[in-house]
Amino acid sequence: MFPIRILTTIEEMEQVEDLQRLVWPGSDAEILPGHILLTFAHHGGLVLGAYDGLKLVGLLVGFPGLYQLPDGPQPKHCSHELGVHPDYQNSGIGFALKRAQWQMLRQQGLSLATWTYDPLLSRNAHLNIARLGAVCNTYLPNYYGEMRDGLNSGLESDRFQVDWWLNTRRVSRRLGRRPRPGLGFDHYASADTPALYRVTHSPGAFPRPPEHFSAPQDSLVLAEIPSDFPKLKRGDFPLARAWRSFSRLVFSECFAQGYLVTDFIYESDPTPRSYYILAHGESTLSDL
């Protein structure tokens, strides 16, 4: 519906550096200019564009990487930005965007894309953890510092790194012809698998996390995260710190104890609810 093209011209970095600035508004700071896009497209990297006729309403930016493994460092590509226009959102153009990157780093013979974003944010968990397939074991506190974007001004910009390894099946599963149907909470569920913690939810009022949680026993269990943290923040600031720093201990204590982001459901009947699933060790990964 919206088509996908690789961009390579400083013409077409001009447009993407105006989009950013309608999905980042707030800071030309946070703005990575068109020499430096067409740098990027120029030289290994990726800058993708969807298109409604003339008009960009989806970017995608990244570049080549290395992560290191026993025998030495790999390459890898570091996927940077995945913005769609405000008009436009909630249409399918960001997985459209993430597919087409899937099929064209497979081309260049990677195995692996890694990326940040912000844990709290339930839209992002579900394009990234349930649609995509990535999985997660690395906590980044305040990994950017101060940011002064509309979106993350004012809040530490603490950062979960996902995995994407492109070859799994587990990929696979989600963007292939025919991709598996997504969990709800009810085979959690019938699978008694247990929550970390239980949060605070009263009519009329934003989620309260609890003031503490006991260290996770089982081999998959359940982390609650706020539905709309971005309305969260809005309305009550200081509770949206208070999810920051929980979520930091909850997330950095489990990863060290060897568990693995590997799923994300949405409930929104009765009460909007948001879980991560976090699994103890990696055996289940190509499976999952």
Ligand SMILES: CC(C)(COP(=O)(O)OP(=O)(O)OC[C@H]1O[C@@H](n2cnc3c(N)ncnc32)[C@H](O)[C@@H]1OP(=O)(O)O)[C@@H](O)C(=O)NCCC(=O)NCCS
Contents of the next structure:
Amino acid sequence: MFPIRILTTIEEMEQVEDLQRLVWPGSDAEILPGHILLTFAHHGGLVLGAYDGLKLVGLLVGFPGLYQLPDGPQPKHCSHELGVHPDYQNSGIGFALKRAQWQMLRQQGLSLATWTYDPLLSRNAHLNIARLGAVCNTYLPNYYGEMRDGLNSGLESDRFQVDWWLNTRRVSRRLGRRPRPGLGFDHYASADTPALYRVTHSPGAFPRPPEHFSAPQDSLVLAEIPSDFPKLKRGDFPLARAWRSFSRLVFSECFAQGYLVTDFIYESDPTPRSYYILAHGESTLSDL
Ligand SMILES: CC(C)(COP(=O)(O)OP(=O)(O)OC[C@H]1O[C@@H](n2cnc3c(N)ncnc32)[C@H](O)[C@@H]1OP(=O)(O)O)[C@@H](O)C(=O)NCCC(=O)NCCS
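Next up, can you give the form predicted in complex with the ligand of this protein, since the form predicted alone came first?
Time for the whole complex; same chain goes first.
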């Protein structure tokens, strides 16, 4: 529907520069310049574009990297940017770009790609964890310091670093020809998966985190986040800060105890609700 192309020329990189300005408006300091993109594209990285006719409407940028194993460093792909033109979001372009990236990285013989995203963004969590099958046990507080673009300014830039194990059954079942249907709240409820804390939902108000939470005891737990954090941030900035502090505490503590984010539930009816699934040890419903 929106063909995906491998981009290699400086003219194409200039289109990518322009699209970045639309997706992350406000500060040119956060824009990757064409000469860097071209260098990635010509030296083992990937710059992919999704097109509507001649118009670039989606971009994906990554470069080669390393991760450490006990017997030494191993190659991986570091995926750095995924962005879709604001008029084309939620049309499947983000997923299609990641799927093309998956196919190309496997051809490069790689087994791991990593990237970061803001764990309070429900749409990004749904795409990265539920649709693509990435997992996470790394919390990076204020990782990029103060960011100046319109999507990120004002809040500390906490990030999940996700691991995308390219050759696993988990990932190929989600990206193969007949993808497995996602699990919903009912699947986890019928497995008696407890919520780690209670979020306050009042009519006409943004969801509020509790003051405290207790360390998890169960092998599988649900951790709720707001379904529309960008709107919450625009409407009640102190509450957005409270969510940042609370979720930092929750995920740092859970990861320190050995939990792994393995799935994400987003249900839009009757009122939108979003939950991470955290699993300890082998306990996961994600292979159902
Ligand atoms: C995040 C982004 C790359 C996703 O690309 P996209 O083309 O809009 O995403 P897709 O259409 O492939 O997938 C979006 C999915 O999220 C779902 N979704 C929409 N709103 C949601 C929400 N509030 N919570 C959870 N899921 C949501 C959509 O229903 C869709 O689900 P489906 O694939 O099961 O149908 C794009 O929206 C974007 O550019 N956002 C701004 C920049 C950004 O955050 N970039 C990523 C970090 S660098």
